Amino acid sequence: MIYLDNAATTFPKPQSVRRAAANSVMTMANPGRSGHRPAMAAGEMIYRCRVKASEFFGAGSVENVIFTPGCTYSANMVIKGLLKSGDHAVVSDMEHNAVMRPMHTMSEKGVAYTIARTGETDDETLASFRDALRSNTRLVICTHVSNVWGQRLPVERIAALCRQYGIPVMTDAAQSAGVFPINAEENGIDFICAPAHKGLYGTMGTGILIARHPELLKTITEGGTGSGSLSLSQPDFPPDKFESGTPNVPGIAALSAGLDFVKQTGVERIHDHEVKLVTYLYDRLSKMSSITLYTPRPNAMRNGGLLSFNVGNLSSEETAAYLFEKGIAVRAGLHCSPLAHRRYGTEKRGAVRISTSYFNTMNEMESAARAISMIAR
């Protein structure tokens, strides 16, 4: 099988991610409630991972990185941290349901949001969320890479843009950590949401949230921490203020080797690969008249390794489903997303997504157009 639906998770993942699952699993225990050796092994790896993802994304101190169930729950805790009935937010047009369904929920308790549309040009999209803002305005919120069509978003020129009025900035980055380069602390963003099974090459179950200003979100879990264990009061400082419950040891030590992995292979290299993979096959489905591609041919500053289309007048389903008879996987459908459908007007259709990781070839992709064209015919 070629697996060419790296965006929902990669596969495969590293032996060294591998090796580390299972580790954890054999010589560890729960962290943090225990001082015997194998709790304070976990307790030591996942101090270790901390460190690892502070200095990887920028977070500015070990305590501002929380762990989470994944990406969706870390932009749950965001939204439903900070916002409060009266409050206004921006979205922009490319957002995931891991932050328009909670935006949804949030406005039916008294939150305002605006969605910003975004542009041809990376000014066009600024001048939106500009235009966007009011008085009132809590968070503004920019995925940083669309999961549906692969373009990157300027969540840099917009965090510096809010820094002007000092509204915090949320971004997505399930589609750009360890794809693209993102520092909380150089690029001002006040929350990076991210999970640990796509790019970073982690295993599903598990994400990030880095909080540069934890002291701005409420938690939205009360539990065991492991501190402060006589007060019923959840502890008021991070990391335990938002980790609740038995951490994901398993997950953890897996991101914790994902992470090596992408730092010892680059994520420049990465990402140049990716989008290397992506533009081969969009040069070749360009050719096909039957082929419907929705955005300009990628590039590597503007794009992620993710790729698009539809084939003549099949729905997306079918054509996946044709593909996937040929051994090649891929995503069909609405992703998740649909105001990024809704932005190119394949709401009703869905699109057919491919997605590479750095381990996929141009084999791969030259068996992948050739499958396609088949189908085209």
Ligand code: PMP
The other form holds:
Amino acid sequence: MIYLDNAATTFPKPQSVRRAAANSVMTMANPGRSGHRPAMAAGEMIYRCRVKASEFFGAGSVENVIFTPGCTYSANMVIKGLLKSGDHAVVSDMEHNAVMRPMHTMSEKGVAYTIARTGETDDETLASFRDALRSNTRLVICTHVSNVWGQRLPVERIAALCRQYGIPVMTDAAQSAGVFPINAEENGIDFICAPAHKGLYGTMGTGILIARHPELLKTITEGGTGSGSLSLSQPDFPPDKFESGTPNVPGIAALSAGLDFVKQTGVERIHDHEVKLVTYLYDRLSKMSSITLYTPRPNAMRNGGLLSFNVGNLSSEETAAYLFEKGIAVRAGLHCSPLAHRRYGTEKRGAVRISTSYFNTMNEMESAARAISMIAR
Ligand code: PMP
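Now the other one: the form predicted in complex with this ligand, given that the block above is the form predicted on its own.
What follows is the entire complex, opening with the chain shown before.
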């Protein structure tokens, strides 16, 4: 099988990641609860992962790294932990339902929000965000790279704009973490939400929240933390304030090894490789008359390793099913991002999404191009 659904989760995982997850299951116990060796081993591993993640994302301090069950949970923690009735928020028109559904829930609780339209240029996108700001705007959310169209949004410039007004900024780095550099401190981003299992090559069901201003967040979950157990009040210091219950030890062990893999390989090298792959495919597909490509040719500054298209009048599901018969795994449909599809008029039909990882090759792109050209004919 040629796996081209890496935006859903990267597959395969590096051998070091598989080993780290297996090793944690075999040697580690519940951290922070007991003083015995397997518990201590887990606690030390988690601390090391926190240090790596803090450096990788510019968290400013290890306590600002919060492990979560996924990017969706991280986004919920920020949206529900920060906004309250009477507040206003701004979101881009490329947001995933990981952002839109909690925003919708908050809108039923008196939070208003405005959708800022992405433009053809970063200047246009920035202008949309500027126009959407109000005196009661308390949060601005902008995905870093669209999970449908692969284009990068100017989060750093949006953060600089919001800093002038003292408005916190959250970015959904689900498709960019490990593929584009992102640094909370350097880029002035208050909250970075990221899954461990995509570009960081960890395992599913693990995520991270980088909270440069954890004091702005109320908790959305409380419980045992192994600290201050006599008190019924949740600890008020991070990361304990936000990490109740037994942590996902194998997931964090995998993330730790994934961060090493990305660091050793180099974010720039991974990005260049993936963009080369999708650019090659784009050039092949753009010569086929019955293929609809919705976005401009990938560009290293503006794109991740992801490309969406449709073939003739086929539904995206039909094309994906045909590709799977040819041994090529892709994703069709709406990719949990109806807004992003509305932006390009594909909300009824969806689109076929090809998404790469560092492990894909040019030969695989050639095979995909040939299979697509057969469907097109
Ligand atoms: N945001 C975006 C842009 C995504 O692509 C995804 C994964 N489909 C998520 C959020 C949610 O990530 P997770 O499933 O790890 O919670």
